[in-house]
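Heads up, the chain below is alone and in the form predicted on its own; it's given as structure tokens.
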Amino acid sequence: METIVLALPKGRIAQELAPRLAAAGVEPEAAFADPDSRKLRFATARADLDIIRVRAFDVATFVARGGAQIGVVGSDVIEEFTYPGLYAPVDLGIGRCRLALAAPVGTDAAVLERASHVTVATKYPRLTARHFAQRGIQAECVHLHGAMEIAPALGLAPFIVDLVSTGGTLRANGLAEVETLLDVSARLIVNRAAWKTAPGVLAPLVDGFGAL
């Protein structure tokens, strides 16, 4: 393995990762901290380690398929894709939120106890379908990549499943949480094949990320 590639997500988790990167001895080039930079791949102070910065959902794909050997992603993404090629050895304890079912304020949640079918807008169709299947309910998932909160008002679906932190976006759009599907936090993930072939290279990184 000539170069280790570390896949990191864009957005809020990236900011919370700074202490973890330092603990693991990963010092990115200056452009990594530049919000105006359009680069996707960054050098580090280590000649054998590069960082790529991609969408959170894509981190799991890059690592599972070997484009990167190690990465950081939310447990929601791990649960949605269930890639067999991923190993998630460390809960980083950052990026905490929850995957929740929500509906317009005033919706009678008891309707779910009587339902055999429900329509849900979400970018987590597998997790959503599995959650409802466990209750004997067939979930028809309207797959959206964003703006889930306006789906009920526009008649796409009476329920949504999305990540919730403070709940402010739900309230601003007239929605309320009904139930939690999954508590979420950021995890360190490793490509299983790379772990088997180069544990001496990857283990110190894993230990460093888990040190705090």
Contents of the next structure:
Amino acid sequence: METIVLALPKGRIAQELAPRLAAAGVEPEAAFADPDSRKLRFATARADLDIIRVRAFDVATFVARGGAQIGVVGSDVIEEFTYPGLYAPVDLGIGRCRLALAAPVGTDAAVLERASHVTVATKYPRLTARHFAQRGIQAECVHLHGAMEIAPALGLAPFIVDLVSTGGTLRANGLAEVETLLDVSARLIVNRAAWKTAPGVLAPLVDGFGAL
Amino acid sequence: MTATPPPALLPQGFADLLPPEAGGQASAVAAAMEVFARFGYAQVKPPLAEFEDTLLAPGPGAAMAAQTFRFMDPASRRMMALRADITPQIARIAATRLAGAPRPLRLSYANDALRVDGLGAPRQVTQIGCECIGSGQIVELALLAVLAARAMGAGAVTLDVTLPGRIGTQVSEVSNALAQRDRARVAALAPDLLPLLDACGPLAGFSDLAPLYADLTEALAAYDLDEVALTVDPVEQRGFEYHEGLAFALFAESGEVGRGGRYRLPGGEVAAGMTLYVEQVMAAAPPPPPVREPEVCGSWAAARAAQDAGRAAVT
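With the form predicted on its own done, generate the form predicted together with the partner chain in the same format.
To see the whole picture, the full complex is given below, headed by that same chain.
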């Protein structure tokens, strides 16, 4: 393997990640910190290590398919895709939040006890379907990519499954949490084949991220 | 009203293999089968479909149940299944039609299998492999896997030894943590398993398997394959559901290209086998030579002369 590619997510986790990158000895080029940069791929102080910045959901896909060998992504994304070719050796303990089922304030959650079918608006159709299947309920998932919170008021679905950290967005949209599906934190993920064929290169990096 | 689908569109996961790839794959498979023959493996050709209850019998077959296409046999009105893996069929042949054949019984195969697998992954896969029935030793099978992959053109490979059954196959928080190689969570949930997790790495340093390491290095050295990396992963369970005790996966730069290990036939007889995923091996090999355009000769005699000289020719 000539160059290791590290896939990092855009957005929320990015700021919290900076000290962990430093701890692992990863020094990105200046453009990486520049919000106006149009670059997607960045060099680092190490000639054999590049960084790509992609959407959080795509980090798992890049690493699972071998486009990147190592990456950082929330456990929500890992659970949504359940790619067989991924290891998640380090819980970075950052980006903490939870994946929750929510509904308009005043919804009687007891309807779920008797339901055989439920409609849910979510960015996580597979995880949601799995969660409800275990309770004996078919979930019809309305797959949205954002702004799930307005779906109940507009009649798309009586429930949503989405990430919640403070609950502020839910409250602002008249929603309340019903239950937690998953506690989420950012994980270091590694491509299984890369781990097997280049352990000498990847293991020190993984240890570096885990050391803090 | 439904629109007519474009005639080139195939069902998800199926593909036409065109020149020169189709020819490249055929010659690679022939080269691998030649390796198997040199070790005394005789080729068998099981059928494409069987009755569901025999194909998915306990043992190697049952593990593939979720990946198997099924349909009704209009003649017998019994459920039939298209094979998703060849190993169960070899196991059945060894336990029934060839039950009386002397052991160890060495059989090889090169066939296509069909998998339900969604999400755009290939559903028709070509498998080649060997099964040695009546002997559970895996050094010969691991050596065959490496030799065949190399004969097919795969570059650098890593042989990763696994210990199926060493930790329970029960799905639990611990098994999930192990599957993800999450050291901190394993330390919190089952600290007694940490030594196994930490043993993942070079096979040379894993004292439990020192004799296997010695046997493998000797076998590989005899075939000038000293550069094959040998690793061990005592916590890997996924995909080794029917294996017992000792198994292995073969990796190339393109990813996993094959696996093998020890298992039992439905009747309890011990066996060891290995399978290479031909499409994966080819992804690790250099591209096949371009198609040879035939030269047009003035006569069949001239064409034959050109052909004898190793060129493609017609009149």
